[in-house]
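First, one chain by itself: the form predicted alone, in structure tokens.
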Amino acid sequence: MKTLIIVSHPEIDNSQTQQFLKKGAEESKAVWHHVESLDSIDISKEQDLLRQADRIIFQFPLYWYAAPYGLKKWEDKVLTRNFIYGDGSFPLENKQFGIVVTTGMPLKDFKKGATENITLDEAMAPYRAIANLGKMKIMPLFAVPQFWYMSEDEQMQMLIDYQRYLTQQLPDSLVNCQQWFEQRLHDFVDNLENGDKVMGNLILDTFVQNMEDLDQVSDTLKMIKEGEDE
């Protein structure tokens, strides 16, 4: 799977959050495409990037309930009507579309009746509307609230969830999650020094065995449930 991250941030070098996410994206071998860093917007080149991707992510900090101007400028030039749907073809059809949004406010504030009195999903509706016109598969929103207040453990958990968001197969089921972690462990063990591979393979074998045990438990519970229904 090829993941393209369209990143918008006017001062990205000074953003601790974006620099942290960038490292995670690089580890996931996703394409990091910062629109404010472009000297000019080559429409044909940008559209080709979108065509080549399997999963397209818009990533940005929340500025007045929307993305920074850099993404709006890029959208207006690249996401032309004919490119999205107007000429009867759909070059982005069936591609997966996700949004990663960072906020300075906690998630509890983005609720009806709370401080913001609007949900993040409502604020992201225009971007999803474009994806819908292009017949894309829309992913759930991935929010990163108040990164600088997270503990180190919370940051690392968020990083793992972010990397899964970039590369894990849909839907976000237990089976797909297990497969994602198994592949990551395989990659990790393959890159170990020979002296460490024995321990690495032991950890991998234990993980796989636990997955098989969990599958057996799931099958047993399913059989019990089917028996109760009868």
Contents of the next structure:
Protein chains: 2
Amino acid sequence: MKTLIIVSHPEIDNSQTQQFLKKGAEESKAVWHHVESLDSIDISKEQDLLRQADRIIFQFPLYWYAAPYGLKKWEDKVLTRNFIYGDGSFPLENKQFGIVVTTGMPLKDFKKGATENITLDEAMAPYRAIANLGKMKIMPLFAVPQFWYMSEDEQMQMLIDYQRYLTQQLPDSLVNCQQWFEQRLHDFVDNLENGDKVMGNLILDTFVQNMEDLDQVSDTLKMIKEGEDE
Amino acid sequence: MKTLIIVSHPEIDNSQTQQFLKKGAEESKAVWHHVESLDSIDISKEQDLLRQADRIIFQFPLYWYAAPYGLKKWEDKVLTRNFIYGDGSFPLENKQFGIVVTTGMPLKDFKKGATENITLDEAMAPYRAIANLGKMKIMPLFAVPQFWYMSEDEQMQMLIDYQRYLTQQLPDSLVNCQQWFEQRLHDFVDNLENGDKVMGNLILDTFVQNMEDLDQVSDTLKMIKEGEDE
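Right, the form predicted alone is done; let's see the coordinates for the form predicted together with another copy of the chain.
Okay, now the whole complex, with that chain kicking things off.
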């Protein structure tokens, strides 16, 4: 899974939220591509980056219900009509498209009748319309509201959810989530040595065994339910 | 009625649509403010412009379901939080907010299930959310689809509708439309001389008389209808 994150932030070095997410992205081996850091926009180079990715994420703070202008500038230049849908070819077809949006406002404000009077999904509609035109697979939005008010534990939990958003198989089901954690545990144990590695492998075996048990219980429950339906 | 048009187009001199609309705007004595022509954005000067206007129009070609990045840049800089809704004051409160959007695609494509799979109203939601936060009065969208395919007559009809959009009293009712045309006729006759002016005044009198007759007929119809309801 090659994940490309198109990040837009006019002062990214001063954004603790983006710096925090950046560490998570690097750990996940996703490509971190900050558009405001580009000296100039090389259209074919940018398009190649997009072509090479399996999952493309737009990531930005919400400024007036959209990305900062740097992302729109990038869009207006890089996303030529031919690249999205011209000539009956669709270079981005079947790639996955996600949005990570940070905001200083609480999520409860983004409702009809609430302070912002618009949902985040509504505000993001223009980006998804592009993805739709390019026949991409649209992922649910990943919102990071009020990072500053999160406890350290909440920040860590959010970071793991973010990393799952970057690389976990779709859809975000229990099975896919378990497999993602198993892979992470594998990677972790591989880097251990001697006694730690033995212990790590025992933990991994237990984790996998638990997953298999859970699968069996799920199957049994399913059979019982089907029996009831008859 | 002071109307301010915030126009965004990266190559406005090459846009025949914008040049056509510009003539209509000048005739209507609206302020034509092209953001990409600004050497730099003087925030307080821009905010003063907005403060002085009764009606504020964002006008642009649709690029990826939004304005060109020049308008977003202007928004990100000029629309500070305090200017829109900070400190419990609302400098733009009760001003009218409209959007004029030009597009090369036919309107029928902007529907759920159609090619674009998004309505223009949905694409414009972020701009209206700003206006909503600033307690402005939101006008219906003015769309100019496929200017190039319009006949000369259709272009002229569109131009008049555009001028009404810039200066006519809200709502866009028959009475307000009549008054707008009466005012235009007045202005026109005022500029005539001698015999032409006499003829012009006769036409104006007839027009006003027709309007009054129409009002009387409307009143009569209303009375009959009220009688039926009893």
